[in-house]
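The chain below stands alone and is given as structure tokens, in the form predicted on its own.
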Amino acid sequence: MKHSKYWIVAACAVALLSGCTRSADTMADGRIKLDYWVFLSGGDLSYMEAIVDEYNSSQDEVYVDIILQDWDDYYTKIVTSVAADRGPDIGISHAASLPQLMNQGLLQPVEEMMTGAGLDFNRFPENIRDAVEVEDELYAVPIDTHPFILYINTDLAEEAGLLNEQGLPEIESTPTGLSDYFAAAKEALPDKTPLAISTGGVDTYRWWWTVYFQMGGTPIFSDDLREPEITLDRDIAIQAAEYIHNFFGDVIPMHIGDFYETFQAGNAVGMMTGVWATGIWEAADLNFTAMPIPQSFDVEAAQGDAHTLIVPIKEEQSSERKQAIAEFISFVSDEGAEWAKAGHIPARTDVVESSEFQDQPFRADYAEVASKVVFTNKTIYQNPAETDMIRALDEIMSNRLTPEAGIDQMLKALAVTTRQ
């Protein structure tokens, strides 16, 4: 716990320096108020400020706060405002921060609090509930999965003769089957873009995770919250790597300043990127189909990450407000079908089962690929890991590293990262 504490120290002073303030724990009508910390944005933020009003609006009892926090430095932010006890009564975190959290001594467990709400965690898949414990205890509430798919233009692949007799894109579940159709599409229509993704970055990145596991390839690291080691199958690595090196510069044009309004504007084909896309092409009016990324290879396997709801500890804190805690995150787990508008998966399967949500347009089409998810393993060094393991491919796909010399980069990266 070497690291945590140094953490926690740190944290104490920049919470200082940095005037977090806790607002009052009541109004002033009398009912408990309760902060509740989020990092989303574009279309995400307007679904649950809707969650969050409706809750407010069904009782007289708790007022929940919904404060929006800047992506970049929200992770600080929780580790400095918990540090000083100022933290806020519950927050949005990704499953993959848990464990880095949790050893920093900021979480609460929160299966007691939540089966004395009425949630039971035997709703969720295994996989998603696995993804929210850390050390044998429950550290969050998932309320979704949000894989990496894709989009096509449905009219662009009209107009390409790339849709079967149902009006869907067809692609063969082989190696080959994705490339092939968009250099179908690239010689159908040369003036639009085939395939759009950045060159690097994230979406890079998440892509590359789906082929390695779909390869067969191997955890990153063992299964170690402090001392993890590496276990990345560098042969995979280095062909998931090769695989999608190959789709640039030919289906998928040289870094695209932007590829999401590439695709909104009706100049791609198709695009890549998580499922909160979805309510975003909804919104643009845009004619599109929503699907999982092809099964290229022999394992059914997909990247994706959850939003999770936490509890961040407090030095002080009543059974009274424990229980608005809990009431309020259990409203939000039952809300699930209108938290998937945003394009989420919902973490739990009965609501997945729904017709609030099966009735969805698109998102059924997709739903499936929830429990195909690799999350990222249980280690504290998860985060800088994947800085590591972005960098290494961004120098791949730029055609200033070799897949084996850019692996190799990563494999170091990896090692120096996590003391090896």
Second form
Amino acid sequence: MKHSKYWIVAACAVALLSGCTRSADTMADGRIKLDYWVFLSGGDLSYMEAIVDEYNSSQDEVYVDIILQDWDDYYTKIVTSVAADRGPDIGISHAASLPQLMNQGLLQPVEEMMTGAGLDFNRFPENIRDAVEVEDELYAVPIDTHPFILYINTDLAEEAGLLNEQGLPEIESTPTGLSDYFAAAKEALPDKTPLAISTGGVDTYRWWWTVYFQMGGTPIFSDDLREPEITLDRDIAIQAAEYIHNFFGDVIPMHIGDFYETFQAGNAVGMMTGVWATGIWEAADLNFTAMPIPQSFDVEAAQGDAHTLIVPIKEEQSSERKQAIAEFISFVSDEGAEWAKAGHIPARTDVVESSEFQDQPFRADYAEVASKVVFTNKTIYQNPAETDMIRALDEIMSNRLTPEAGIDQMLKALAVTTRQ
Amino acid sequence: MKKLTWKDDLRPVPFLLAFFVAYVLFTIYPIFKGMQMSFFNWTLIEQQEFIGMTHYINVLSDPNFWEAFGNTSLFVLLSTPTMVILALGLALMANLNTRLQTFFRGSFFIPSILSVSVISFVAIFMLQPYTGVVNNLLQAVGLDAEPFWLATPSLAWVSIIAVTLWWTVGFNMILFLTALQGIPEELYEAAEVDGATRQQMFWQITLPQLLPIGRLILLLQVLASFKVFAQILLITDGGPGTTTRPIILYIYEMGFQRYDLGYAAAMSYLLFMVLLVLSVIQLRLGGKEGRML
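Form predicted on its own done, so how does the form predicted in complex with the partner chain look?
So here's everything in the complex, that chain up top.
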């Protein structure tokens, strides 16, 4: 009797430790089980779940388990879990994060295995194919491009008399076109927010990126994976910051707490963010239209990134599992039009041209932006550099630094970041 | 006293062993592991080459480190005195023999049992411009402005310190309250016989009696304030810009967002040295015998 207590303790310890072991490779019914990690916290998770469900019911050899991870520390989790050999079989990554993941030695090249599953990389437009290439190897399969675009609440715009006969907003492609449009909205509807966007943060950075490259800005870094030079054009960076700064406190109220909510509640005429919001507004029954950020300056350019599917390194991976992974990725790629319902633009040219995509509202109108997206440079410092740039722009837009001083601070921060 | 045999000596060992193993595994071992890491190039995944003191030298010339260190020091300077004095005031209030005694004790202490994420989200919600309750209250009493609590550096500090006070002052208050209740009644009775006023009793009896616990609270508070992290991460994420980024947040960013564990470990050790020196100074100053209590 005396020993029974020890057994209970031992049993508990075993139970605790077994909690640490990895999840099973196969299902009870013998199907191969693949873990698929996603960070989709916007409106797009349910569309991806539908695709995975469809894949699981389309065949009976492989079961894909979609696992939602918290966005804030998604990449940290990917890195640590793969290091501990407990990583997923497939994961989502932004194209911009690939160099950093690749440099950590976490990614398998995918070209050979995907070609084996019948996916031809020539079906992608060049800029998107290039976005997944690091040091001459393809490390991911892009599934979409998600540019930064403009949304207009058509009910409010109509009330303000800012729609043409076709019911579309007409914004002039001149340096003052955008601000004129929202100044008119402000005058017509003084109780509404003309343009909703957060004062600091990633969306302001996306807008600045758009304007900077439209003004003819040079890339932020030279394409050197580990020791990039800063090639940012200081003067154009300042001009772009100045241009955006003029909107704040005028047609954009300062420090809106949740600008998605402002637009969704029908209190803003316009808002700017990534295309994933299209699916959200559709679900919210909002009368709106979506369009590219008007080209106000000389160069056609847009900010954007791509969701891509990566295959993390595994210590032991049978060719059977590899094949299952490739087939699933190929399936997701083929379902690009389904994924586009979330608002994204399919990565593959043949999917963009399909009637399934072309028949969806709005998307075809902004699909052309995909080819104008200026992707980030291939350096391992891209993510921390983005944080530096967001912070410096934040200082400018909140009136704590002049555009000159803010961009100088940005350059200084980038120099510190890339030195380490 | 009875002389103990070796058998008696060994009796507590099994009871201590469980904790000791966990302590070695999760506290002692990581301390030395961290020190080892600070001398290597060490990513989140692998140990790379030995680089000696390079990280330490780089840290000392890193402007971000000094900015973060300055931010943390500012937080310590502003929060520590308020934390100790407010805790004392609340403890005196909670010790008053009134009908509200239980209410005071409960309401001062309840925030301490909330998790940091809860208090942070309540704070963010309350401090929003246009819609937040704080601005609406201020405007209701006649303030004609829209303060941006979390987007203005000085106000962001005020917000963080106010939230931290609200959240953690209850713990210090309990320590003071316990000490207050431990002051012998006879001291007050004797003073009353001698004709002392209430004020004299407070300055001559209560305060001196609270001095030892006050020193302990001060030491714990300085250490705790230097380690400020979670509420800032959640409320401002070091912003606006990097004006409220404390040292631990910078360590976290370098370690888990930049995957540079060696550099992060080196910064941790520098912080550790600062805390060690501060603790030794405080302990030396504490009382004639160099003891805390």
